[in-house]
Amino acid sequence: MKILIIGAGVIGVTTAWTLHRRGHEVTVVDKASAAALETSYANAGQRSYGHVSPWASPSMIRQALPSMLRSEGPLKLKLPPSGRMIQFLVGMSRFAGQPALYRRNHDAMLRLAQFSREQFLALEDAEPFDFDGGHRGLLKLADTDDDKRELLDIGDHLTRLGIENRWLDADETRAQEPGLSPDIAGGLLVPGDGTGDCQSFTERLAERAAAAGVQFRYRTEATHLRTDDKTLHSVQLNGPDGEQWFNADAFVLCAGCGSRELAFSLGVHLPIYPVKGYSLTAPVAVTARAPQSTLIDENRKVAITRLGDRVRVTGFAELADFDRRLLPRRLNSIRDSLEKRFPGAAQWDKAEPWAGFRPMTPDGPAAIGLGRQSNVYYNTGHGTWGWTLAMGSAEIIAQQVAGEEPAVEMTAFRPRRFTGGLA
């Protein structure tokens, strides 16, 4: 089968790899000059299979306003809000106010994440290459007794789903992460979680895919569609060689924040919003002071990850449409968060700043599967979890293209679930 994939981030490249391995003729197009130059470029670096959850949670309603009022609060809005931002906030609030839906979506995302972990391990065993990856566990930190109770509840839920975890007291937490500052109550360890440089992984997998026969066409944008209610016949591509129509048997939309407009052209309402996040990546200054693996600081809402001889800290959820500015106060805030947890760990004079857009749906789960046309598949809108869910999502698409029953229940991920004005 001839298949066109739109998008060369980690989702598009893993999808291309998985489909090619099943014998399909695959072409990938992206408007950027290379793979993984948008959301995949400098994300948190965490493959958080036991940490995935919908952003639209009941706790979000309680936390949102206080967070916006605090100067260091993790949630920020650019004012005045755009119509697109208001639409997203209204939809998110509506979903966040449905605890039963949140629980169903949360469980669905965790199950897909565990499947993704299996697929990552299989790939790394069959096609070993270096991307500063590993599976040394993820640690969620607790500063207070209230934090501890909340994390113990999370641990109980993970246990019910068969996901290994264990509570560490203060001494055990520092034994797990010797460089961690002493002011800690403990932490919840999810030992199966992992790390990895998403950009490096995507680049290397794209190289292997290209060597195996996958065609990559960069600086190329999908501009027009020839479609009807049942079938997408061809896509007009505008690239270095001019405009041309590309015919295929099937199409997979993996364009992240760019998916919304393309989906609309196909009659699918996909209210993805670009939630902006910041990261700083710096060389390790003193190995003994640096993190060993990956951590979540729930109080400061930052993620801290060790990537080989570097350390990365990421944070903030800024709703500012496509404003790409690197605001110094945001960078200083996440820098301070790492410094408080791991003082002296990073060479800040050599830090690389970045800001990117997480393709967020208002309810949380990505859009994965068939849309309105019988030959158009969606694999997009993963929010903060694209790196974690990439291999699982890719394998699900390959199964659906082959007409197989997906390995994971996918009701929560239906691309057309927003039809009817739900968001």
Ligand SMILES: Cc1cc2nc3c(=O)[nH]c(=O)nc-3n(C[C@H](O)[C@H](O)[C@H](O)COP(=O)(O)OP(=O)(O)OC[C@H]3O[C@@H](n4cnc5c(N)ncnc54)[C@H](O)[C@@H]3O)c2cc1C
The other form holds:
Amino acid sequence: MKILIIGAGVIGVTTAWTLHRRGHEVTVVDKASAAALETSYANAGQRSYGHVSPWASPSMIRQALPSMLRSEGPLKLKLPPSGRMIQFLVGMSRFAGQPALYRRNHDAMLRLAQFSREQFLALEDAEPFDFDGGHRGLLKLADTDDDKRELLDIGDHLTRLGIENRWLDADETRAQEPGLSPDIAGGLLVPGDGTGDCQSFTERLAERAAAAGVQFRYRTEATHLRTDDKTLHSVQLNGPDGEQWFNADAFVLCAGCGSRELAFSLGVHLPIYPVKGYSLTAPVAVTARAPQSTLIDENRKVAITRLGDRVRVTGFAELADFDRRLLPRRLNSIRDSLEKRFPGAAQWDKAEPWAGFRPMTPDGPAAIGLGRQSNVYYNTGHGTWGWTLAMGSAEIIAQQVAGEEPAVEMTAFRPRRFTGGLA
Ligand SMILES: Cc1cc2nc3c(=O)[nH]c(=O)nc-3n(C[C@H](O)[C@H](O)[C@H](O)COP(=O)(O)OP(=O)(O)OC[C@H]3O[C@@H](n4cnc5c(N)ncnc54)[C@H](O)[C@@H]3O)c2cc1C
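Next, give the form predicted together with the named molecule, keeping in mind that what was shown is the form predicted on its own.
Then the entire complex follows, led off by the chain already shown.
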């Protein structure tokens, strides 16, 4: 089958890879000049198969307002809010207020994540390449007894789903992460979780895919779609050679935050909102002081990850539409969080700042599978978890294109679930 993929982030490239491996003739287009220059560029680097969860959670409602009022609180809103921002907040609050739906979506995401882990391990076995990645576990930190109780509940839930986890007391936590500052109550270790530089991975995989025959066309934007209710016939591409209509048997929409408008042209309401986050990546200053793997600091709402000889800290969920400014106060805040947990770990004078937009759906799960037309697949809206879920969701698309039953129950990910007024 001739297949066009729109978007060369981690989702588009892994999808291209899996489809090519099944014998399809695959072309990938991206308006950027190379793969993984948008959200897949400098994310937290966590492959957190045991940590994925919908953003729209009942606890989010409790935490949102206090967080917005604290200067270092992780959730920020740019005022005045745009219509799109209000629509997203209303949609998210509706979903967050439904605990049963939250639990269903959470379990669905955890199951897809476990499948994704299997697919990553299989790929790394078959096609070893370096992307500063590994599977040395994820540690969620606890500062208080309340934190500990919350983490033990999370651990019980993971155990029920068959996901290995272990509570570590303060000494065991420091044995796991010797560079951690001593004021820690303990932590929940998810030993199967991993790390990796998403941009390097995507770039390397795109190189391999290109060598194997996948066509990549950069600086090429998908601008118009020629469609009817049943079929997408062709996509207008605007690239270095001018405008041209591209025909294919099937299409996969992997355009991250650019997916909303394209889906709209297909009659599918996909209310993806760009939730901005920040990262700082710095060379390790002193190896013994640096993190060994990856950590979640829920109290400061940052993620800290070791990537080879670098350390990365990420944080903030800012609703500011597509405002690309790097606000120094946000960067200073995440730097201070890392410095507090791992004093002296990073060479801050060489740190690289970045901000990116999580392509967030209002309920949490991505949009994966067929939409309205019988030849248009969606693999987009991965929000906070696209790196973790990339290999799993790519394989699911390959299974669906082949007409196979997907390996994971995919009801929670239906692309058309918002059509008809939800959010
Ligand atoms: C601060 C931060 C930290 C994060 N940490 C993690 C983490 O630790 N673990 C994790 O799993 N996830 C994490 N994420 C989320 C993860 O980075 C994203 O879910 C993932 O990168 C999304 O990948 P994507 O391929 O869908 O989108 P992108 O990487 O944005 O790719 C979409 C591509 O589509 C292209 N495009 C859009 N419209 C068009 C068009 N019309 N024509 C042609 N091309 C088009 C864009 O140029 C872009 O290259 C984080 C995100 C942020 C912002």
